[in-house]
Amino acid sequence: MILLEPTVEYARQIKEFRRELLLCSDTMDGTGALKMYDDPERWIAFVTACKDPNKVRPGLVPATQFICVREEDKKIVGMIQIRHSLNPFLEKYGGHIGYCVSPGERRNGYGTKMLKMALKECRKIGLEMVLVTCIRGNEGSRGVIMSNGGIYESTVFEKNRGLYLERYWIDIS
């Protein structure tokens, strides 16, 4: 399994990944606003711009978007986004990393592997402590975070989505 920044080569699969997530009403965390883009090429342009501090939209922070590709068949099995810093919303609710595994690929260990690889990328951009959050009651996501060294800090209520979010810190220094 490898993490790649999205390219038009994967446009068809990105579109299918989005469709799968929408069909199951997934929150689409870690997909860099994929929910808003039915055109994969426009989404790729958006997430590419988000990486550049000079091009990121007001209110957002620079972020690197990855697709997680299974090497054997080159299939996208997940997406993960690394936020290079935290704004007030991310500091309380969203964290440095958001991730999502394709509904048909869950419970295969991809989330744990994706997060482990993303933590290495976090080190490359100079982060030493990484905040990762998950929806309270999401045992799979909690397990992914804890398998990667997550230490529970607190639970907060995010009123706009009506969700309780568990906050975990991972020391990567």
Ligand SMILES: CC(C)(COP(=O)(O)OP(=O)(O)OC[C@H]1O[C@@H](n2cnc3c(N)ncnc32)[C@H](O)[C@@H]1OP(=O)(O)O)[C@@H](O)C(=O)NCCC(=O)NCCS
The other form holds:
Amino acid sequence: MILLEPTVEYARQIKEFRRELLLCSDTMDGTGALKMYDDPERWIAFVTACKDPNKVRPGLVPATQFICVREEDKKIVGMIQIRHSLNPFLEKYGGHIGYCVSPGERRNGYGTKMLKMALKECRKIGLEMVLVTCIRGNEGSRGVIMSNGGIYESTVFEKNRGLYLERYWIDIS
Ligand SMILES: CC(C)(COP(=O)(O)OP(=O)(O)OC[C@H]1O[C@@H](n2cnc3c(N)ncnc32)[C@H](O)[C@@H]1OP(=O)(O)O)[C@@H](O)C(=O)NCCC(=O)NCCS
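Follow the form predicted on its own with the form predicted together with the ligand, if you could.
To see the whole picture, the full complex is given below, headed by that same chain.
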């Protein structure tokens, strides 16, 4: 599997990935607001701008969006997003990294592998401690974090969504 920044070459697959996630009405963590973008080319333009400190929307921190592509058949099996720093919301609830795996490709180890690869990208942008959060009871996400050396710090309650979030730190220094 490889992590790639999205390009129009993957437009059709991005549309299909979005469709599958919407059908199962799952959370779309780490997809850079893909839910809002029916047009994959507009989404690519949006996430590309999000990486640029001069173009990112006020209040947001720069973030890099990756699609996770299985090399054998070039299929997008997941998406993962790295936020380059933490603002007060991310520090408490969102963390540095969000991710999701295509519903039909889960429990094959892709989530664990994606996070492992994303941590290498985090090092490239100079991070040493990475915060990853997961909704309490999300055993898949917890497994992904623990397999990548996550150390539990605390559980917080996010009022807006009425959810308890577990916060884990991963030392990549
Ligand atoms: C969470 C998610 C990314 C996991 O992806 P995945 O590819 O299935 O993860 P993996 O196959 O690497 O599994 C990681 C571990 O969790 C376990 N696991 C995965 N799904 C599980 C589930 N539904 N229930 C219990 N355990 C589960 C696996 O067995 C594995 O455990 P192991 O390391 O002991 O073998 C995926 O379920 C998903 O996209 N969910 C919706 C979005 C989401 O919740 N994102 C995370 C936000 S923080």
